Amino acid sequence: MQEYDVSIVGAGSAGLTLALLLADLPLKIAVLDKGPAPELVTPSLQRVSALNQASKRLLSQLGVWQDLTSAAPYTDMKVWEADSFGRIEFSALEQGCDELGFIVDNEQLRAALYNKLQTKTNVSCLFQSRIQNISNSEQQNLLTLEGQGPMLCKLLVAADGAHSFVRQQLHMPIAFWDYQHQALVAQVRTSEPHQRCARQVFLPTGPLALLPLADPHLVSIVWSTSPEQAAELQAMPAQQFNKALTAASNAVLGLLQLESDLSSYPLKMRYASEWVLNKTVLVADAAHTIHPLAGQGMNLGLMDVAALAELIDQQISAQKPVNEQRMLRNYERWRKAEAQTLIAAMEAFKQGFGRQNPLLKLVRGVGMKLTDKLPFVKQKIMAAALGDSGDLPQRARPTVK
């Protein structure tokens, strides 16, 4: 029988930082995966996260950020409504830092955490891998693995998703909403550059972000709509598409024109309601999906595993054991409170700007230009946004100057 301290289930980029986090650690890690192993490949840039300073700070200190070649900073964001007058804008420059986040491959990420992982004697990555059953006790678990022996961990922790199959056996309870939004996402290339500016639309049907990428004339687009629109949209030819693209953005990058597959997605927002049982813990997506118009469901994620991996460590330095309750209820409570809060940003942003009524919009509109000319209240928002607020694992803390 195969016995670990720790065994992470999903080898996306949460599992795999996590791992990363505790690999200089006196433990036994396994991480389970039921899909092949990452590879470094060109990037495809068809799914992209964005990234804020306290990711960035995290993935430095773990040597993996510097691999990150398809980063692309930006250094400006601008964001207004269609059809009406409000509008705002952010700068680097005013928050006195050189990018206010970066663009990011998914894939070329999970693919730099797994080859810095590959050098770690103490973690075993464990690919093509299916769970049959998960036998959940107050003292350990023990995973039934197809076609392999059984697998014994004094902590399990499910970082496999938004539909995680830990959660699903365990019957650890859920809630959720449909936004009643599918989610577009291509890269299109720009006739006018975009100058490392991320720009954001609230058109009536939902959002369109405008995310530049390295090439100053490619961006990705992330266009939440209802689904008949969706369904409209990816029925269109290029062409036609092409020019609603162009007409919902306003033109303010000129024509548009899909570079890529155009793809999508149906946007949900789910939140357990517990994030532990007994030795099992939920992190990143299998604990919280919310709305991507803010573009922090990456970092989020990022934030769980390092707070985790802190509390598991002073632990280990304590002489006390991995899997204590206790650490783990502080873990669920601390990062609890993160997600929440987002969660209801998010809902409060989706459900303030879905609403068309003619006052409503002329309260947005006003509500915008002030808060672009209040330098306090600005600053508020952007550190928030750019992780240099709320309560940060101490990997992720801004560096106090």
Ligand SMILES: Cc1cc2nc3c(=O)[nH]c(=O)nc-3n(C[C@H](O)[C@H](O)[C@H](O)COP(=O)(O)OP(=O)(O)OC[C@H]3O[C@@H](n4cnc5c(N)ncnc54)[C@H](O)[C@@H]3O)c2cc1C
The other form holds:
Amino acid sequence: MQEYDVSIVGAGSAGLTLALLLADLPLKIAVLDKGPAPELVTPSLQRVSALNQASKRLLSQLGVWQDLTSAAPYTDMKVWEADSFGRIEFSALEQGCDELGFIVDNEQLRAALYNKLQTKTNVSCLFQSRIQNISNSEQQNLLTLEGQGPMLCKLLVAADGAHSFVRQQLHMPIAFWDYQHQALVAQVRTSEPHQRCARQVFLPTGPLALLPLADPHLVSIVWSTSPEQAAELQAMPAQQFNKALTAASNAVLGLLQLESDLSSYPLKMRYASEWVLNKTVLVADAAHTIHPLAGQGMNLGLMDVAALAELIDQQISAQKPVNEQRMLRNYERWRKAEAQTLIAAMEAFKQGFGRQNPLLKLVRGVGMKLTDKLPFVKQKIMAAALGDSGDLPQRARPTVK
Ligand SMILES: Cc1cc2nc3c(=O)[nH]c(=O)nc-3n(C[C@H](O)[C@H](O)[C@H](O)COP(=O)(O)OP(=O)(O)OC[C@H]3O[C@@H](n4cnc5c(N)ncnc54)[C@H](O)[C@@H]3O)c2cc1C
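Form predicted alone done; form predicted together with the named molecule now:
Full complex below, order starting with the chain above.
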């Protein structure tokens, strides 16, 4: 029988970061994933994420940030509503920082985390590993693995993403609603340089984001729209799609041209009502998913695992068990508060911009213009986007100058 202190199911960004955060503690750790091990290859930039300063600080402390060779900083942000005068702009200069955030290749991040983990002798990574059954008691967890026999662990962490197998096996209840949006993702070449500015336009059907990559003429798009329009766009020949995309972006970056395949993701809000069941705990997308319009999902998940690792570290220092119920409930309370704030903010954005009533549009336009002129309000919005607000785990906090 294999025995571990902590077993982490899911080697995505959250699961691998947690393993690395715990690796220097006196713990025996297992990471299991049903897929293959991430490989350090040239980043495809097919799936990217906007990471904020808090995530950068965390990943820098783990010695991973410096390996993200494709991380592209952005220094400005422009948000506007189509067919309206409403717009708001943010700049790093105005915020007194070097950059507002970074566009990071998801696979390169996983590969860099895994690469670091391989130097840790107390962490076993089991890829292409499938769980058949989980039995969760008040003392521990027993996993039955396909072709590998049983595994016993004091603490089981579900980091297995939005469709979490662990959450479903243990019948942990989840609330969800369909955003009625499909996100189309691709790399796009622009005739005008992006000048390291992240742009987002709110169209009547949903937001279109243009995220600047390291190449000054390359952006990653996230076009969230109705499932019907998404299907139409996907069925279009490339030239027709390029025209539709250029028009949707108000040609702010000149002519836009697809540079990769289009991939498509249905968007749902998910929120587990219980994040802890006996000695099992949910983190990141297994606990919550939000609309990508503010690029916060991965940032939120990284802060979940930093919070959990911090509390486990404190338990060990106080010579208390790593799976103590009180500690797990503290984690749940701490991170639920942060997730709820973002879920509510995303809903307000989506609902707010979804309404096409001309009077509401006028009010929104005035509101955005006013906000753009109010440094204090802008500062507050920006602190949240940079990841500098809220109750941050120690390792992600800004250093006091
Ligand atoms: C279109 C789009 C754009 C986004 N853009 C941004 C952005 O700009 N910024 C941002 O912060 N966030 C963004 N997000 C959110 C971000 O992608 C997710 O929050 C993040 O990837 C979740 O990481 P995770 O580790 O929790 O889950 P995942 O990345 O889903 O990893 C889960 C892992 O678990 C494994 N697994 C699954 N089931 C099992 C099983 N049964 N047994 C073993 N292993 C299993 C999987 O193989 C996988 O490796 C975006 C999301 C979408 C859909």
